[in-house]
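Quick heads-up: it's one chain on its own, the form predicted on its own, in structure tokens.
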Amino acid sequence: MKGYANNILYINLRTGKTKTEPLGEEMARKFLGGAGFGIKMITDYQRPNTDAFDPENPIVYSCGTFCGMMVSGSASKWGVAAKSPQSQGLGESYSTGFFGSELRRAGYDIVVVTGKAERPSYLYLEDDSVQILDASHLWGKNNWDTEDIIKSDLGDPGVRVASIGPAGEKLVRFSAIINDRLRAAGRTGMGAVMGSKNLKAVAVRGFNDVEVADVDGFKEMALEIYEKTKGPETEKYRNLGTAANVLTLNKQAAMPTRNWQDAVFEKADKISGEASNEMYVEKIQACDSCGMRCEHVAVVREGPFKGAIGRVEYEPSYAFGSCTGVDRPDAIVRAVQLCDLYGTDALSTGVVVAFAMEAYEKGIITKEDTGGIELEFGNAEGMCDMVEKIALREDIGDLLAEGVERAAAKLGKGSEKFAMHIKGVEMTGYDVRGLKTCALGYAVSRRGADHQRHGAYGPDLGGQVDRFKAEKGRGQLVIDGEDLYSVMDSLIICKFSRRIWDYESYAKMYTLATGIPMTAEEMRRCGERISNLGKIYNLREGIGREKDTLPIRCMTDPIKSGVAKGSLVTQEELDLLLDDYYETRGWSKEGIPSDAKLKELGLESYAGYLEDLKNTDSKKKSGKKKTTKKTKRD
């Protein structure tokens, strides 16, 4: 089988034992890579109801299908999956840079790590050599220093490193894994899972060739894709990056402001991509083999944040800008840098700080709690100081490090009404109150609040549907996006290039690379299979319909200004959207896949996980009192 390295590596940090198994063509054909491999492996190898911080919670690193190949926007994409410390459900995150291609060249498609090392350790994989090395001298170091020291210790600047910072060591629940200094596998707390295993970093070096099945055909198509990635479909990302969305979403009253108290930021022009590009962006660079060249690196040359370096994107501009009421790009760059250094997800971190700002202004927390910080909205210095306190678990930062759901549960006093999360994962930057299709996508997202699992803002903002209306048919739109994104996250292909691909071209490239025949319909079916397996995993871990919901504020507080003024999502609207989505998926009213659907997708071996849930569902329909089976955790 070409394309793949054909190896799964298993490492037990407690025993020090390692082994490899062949990947197998069936695994490759049904689950592709990246997301598919990650979800499949944690479903199969994690004991049901294992806590995210249990040493036996496996963490799975996986290559995208085209890792190590010259496919623009895909050549070095990698993913990581484990049970999430935030949701206690499916955790998954994706990154790029150069780490993924090095992992494939080292000879691995998947690396599964279990157990907890006795002392701080890091993994070094160099072709067939697998070493668990002492990381005591790295513990407490930030990510950039960690990368530099490991390369120096190994005497090889070509080593690629994916590491955690102090936040991951201290089990901040939204800790990230950082590679190549500026790239993050940020969402769902995968860095904290590494920390719980005393695993500081994974370093890789590979010297193997990555062989493709049809060299001439592959080169021809790869060149065609490369030229397209330099064309008009991706121009926005080259010029301004995703920060181009700041003014667009603000005009559409879809840019959450001051912890979602509104959806229009009156100072958006100050934090726009245009402003950042003019004042701070000094370099635009690309990932391995990519023609898009979208990474806008900003440098602050003067002022209180002098020396700060960070990538300028839309999401951190929302999280550390409009959501916290901060209108200074230099402060946003500094906050992003702090997240890279300490190792936290910039998105969650910004939303957590915004939550704390509202709690401060409402008198729920005080200056004594914050360690002297006057944490009002718009306080740029206070925002950056709080990022550090969260990462180091100092003062109120210790509680905030648990995320807004857990912090609100502890603080009380009505704070749960402005805790902006779904399934314990903080909201990304699309105000769903005036985007009803997108609201459904967020509610059912398998990894919690997220736009990257479905892209359902597209039909709303693109005018394909009435964005303010909830109606039947939106379920199909969300499903189409979910299954497509499951394919993209498995192959793993950059979503910035989504307009130059379709199922036909995904299938053709896959066949040219691997030699495994694949049609467009089979590729689409892979996406549906992976989406359903993600749902099965979450159901098994106790995440059902009651968690497919929206933050309280999105259902009680209408948008105050702009073209979406007065918009919110009622419970009646959400129920209508969920019912339509579940029915279209072929699931029950409680969101449980039917036996027929499992068989259709080749997932019938997982039916046992759903039996108890189906019995409960049947009793609900018949009006019988619900009984709850005790679990190991109970």
Second form
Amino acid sequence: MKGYANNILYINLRTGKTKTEPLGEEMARKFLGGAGFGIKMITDYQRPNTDAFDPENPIVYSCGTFCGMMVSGSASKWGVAAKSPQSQGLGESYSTGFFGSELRRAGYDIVVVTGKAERPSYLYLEDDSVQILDASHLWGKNNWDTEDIIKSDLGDPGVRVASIGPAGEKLVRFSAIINDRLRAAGRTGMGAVMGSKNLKAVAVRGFNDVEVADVDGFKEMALEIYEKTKGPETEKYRNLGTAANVLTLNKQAAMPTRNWQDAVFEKADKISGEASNEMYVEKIQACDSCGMRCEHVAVVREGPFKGAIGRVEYEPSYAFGSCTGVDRPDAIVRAVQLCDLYGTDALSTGVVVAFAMEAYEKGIITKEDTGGIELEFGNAEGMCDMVEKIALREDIGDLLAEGVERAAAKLGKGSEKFAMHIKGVEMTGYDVRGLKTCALGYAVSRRGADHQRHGAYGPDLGGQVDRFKAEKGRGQLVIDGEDLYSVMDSLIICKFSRRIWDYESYAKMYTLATGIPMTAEEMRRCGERISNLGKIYNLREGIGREKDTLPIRCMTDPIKSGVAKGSLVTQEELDLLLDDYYETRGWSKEGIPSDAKLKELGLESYAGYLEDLKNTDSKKKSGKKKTTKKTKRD
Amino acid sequence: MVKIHKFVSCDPDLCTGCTVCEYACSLEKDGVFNPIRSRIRALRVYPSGNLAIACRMCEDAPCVIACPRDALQQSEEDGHIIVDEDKCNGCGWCVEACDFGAITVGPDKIAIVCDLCDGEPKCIDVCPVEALSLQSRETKARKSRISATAARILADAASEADK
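Having seen the form predicted on its own, could you now give me the structure of the form predicted in complex with its partner chain?
Every chain and every other molecule in the complex is listed next, the one we just looked at coming first.
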């Protein structure tokens, strides 16, 4: 087996013991890398129902299949998985930059970390040498300083660092892991899991060769892919970047505004990709091996946010722009930078601030709570100050650091109705009220509110279906997206290059790299397997059908303006969509995969986790029948 | 006749820091992927300074002079550094002598340096943004003079317009 390093590293921070195990061809063939490895490892190595902050909760770092190889945009993709402090279900996140390729060259496909270190520590992996080093001097330092100090301490500027900032140390539930300054494994609070282990950073340096099975074939195909990255399929990302979505989605009344009170932001042109590129973007640079380039580095040269450096993307433009009602791109750049420095998920952070703004305007929290910040929608400086307060858990920031679900539960006074989250994970920037396929995708997303598990906004916005209608058949569309994205997140192929790939080419590249025979159908099956295992994990941890839902506001408050005016998703619509999705998946009405489905996917060894659930499932059914009868009698 | 040597030159304004050149070079030379086998090395200085550096084909190359075993000599034809693999013992004096970090000692303990791939460097072929090209000092200097002059003219025109 080529391509892979064929090595899993286990580290226990409590005992200081480490061991390695071969990856094995079966693992490679069935779970590919990235997402597949992460989900498989936490399912196998985490005791069921462990709390996310339990020292024994394992955190798993994994390389994408093509780490360290000349596959455009794929050489440095790495993933992290663990029980999420937000959802208490599946946590997974992906990042890029230059960390993943270094990890592969150090000779590892997967690194599993358990236990809690006695004092602040960081890991240093250099080929066969694995060290747990003191990080007392790094505790409290921001991510950029942490990276610089580690490189300087180790005396090697070639070291790559994935670290947490003060937010992760303080267990802010939506903390991110940051590498190469501008790249984040942002979602589901993986940084907080590191913090709970006293683990400040993972530093890697590797000198091993990465070999592929068929050198000539690989080279030929790799060059073809590079040619395609120059084509129209990736043009958007090379030019304006995802920030191009601001005007597109706003026009479609799909850009959530002022904490989802509306879906049209009247000042969208001010925060558009066009505007921020023109004013602030100084360079578009690339991650390791990428022929496409999309990293829009923005530098603010004057004004109140002078000196801010950050990446311009659509999602932060939503979270720190329309969602908080802020119309200043320079403030967005600053807020993104603060998230990179302190180490929080920019997306969740923006939505949390927007939640606080609405609570402030409704009088649920006061100026006293905010430490003097007049936290109204549109207050750019107030927003940035609040980001810092959340990361440092100061004033109301301490409560907000728990995320909108927990903050609303504590605040009460109707704030639950505008807490924009699914499974405790804050909403990303597609207004699902007028995108019904996407709404289903969000509801069933295994890591909570997210567009990146399925890409189901595609059929809605592309006009492939009636975006305002909930109907049978949408389940299949979401499933197709999910399984494809499970493959993308495992190999890990950059989603921005998704249009130049298909299952056929994934399989071909996989075989050229690893020597393991793979067909397009087997590759698709890997995606289905990984999607199903993610579901099994969530079911085991108590995340069932009742959590496959939408934020209350999406089901009660219609969009107020634009082409989607009046749209929302009713419970009936959601039930119809869920029933259709579960059935098409081969799952029960409660979303439990059937034995036949498990067998088909080679997941039968996990059936045990579902036994108890099936029993409750049938009880629930009979319970429901009784209630119906009773109602009839009444 | 004075021979003007060309070398692989990178335009920092175009370079995205993607390191595809490194991948292509190590694949071409050794059939594997490993930046420490690459004869061209890309780097990023935060936040967005990007450049790839390969041998400049210096006249009276300092690496050749520094080598204590006479393992290095310079091609008269195109100026590239020829490493005698039997003589080289990987001592690394050449690395210390080079101001550009363009010559290194590879994992096989032999000095490695750009040999221009017989006149058709693979890194230039693969660079996704055409940031790499073969340049001589003369062409580089001329281009710099042109852009400096153009900038001067632009500045003059702008000040005229202001009046």
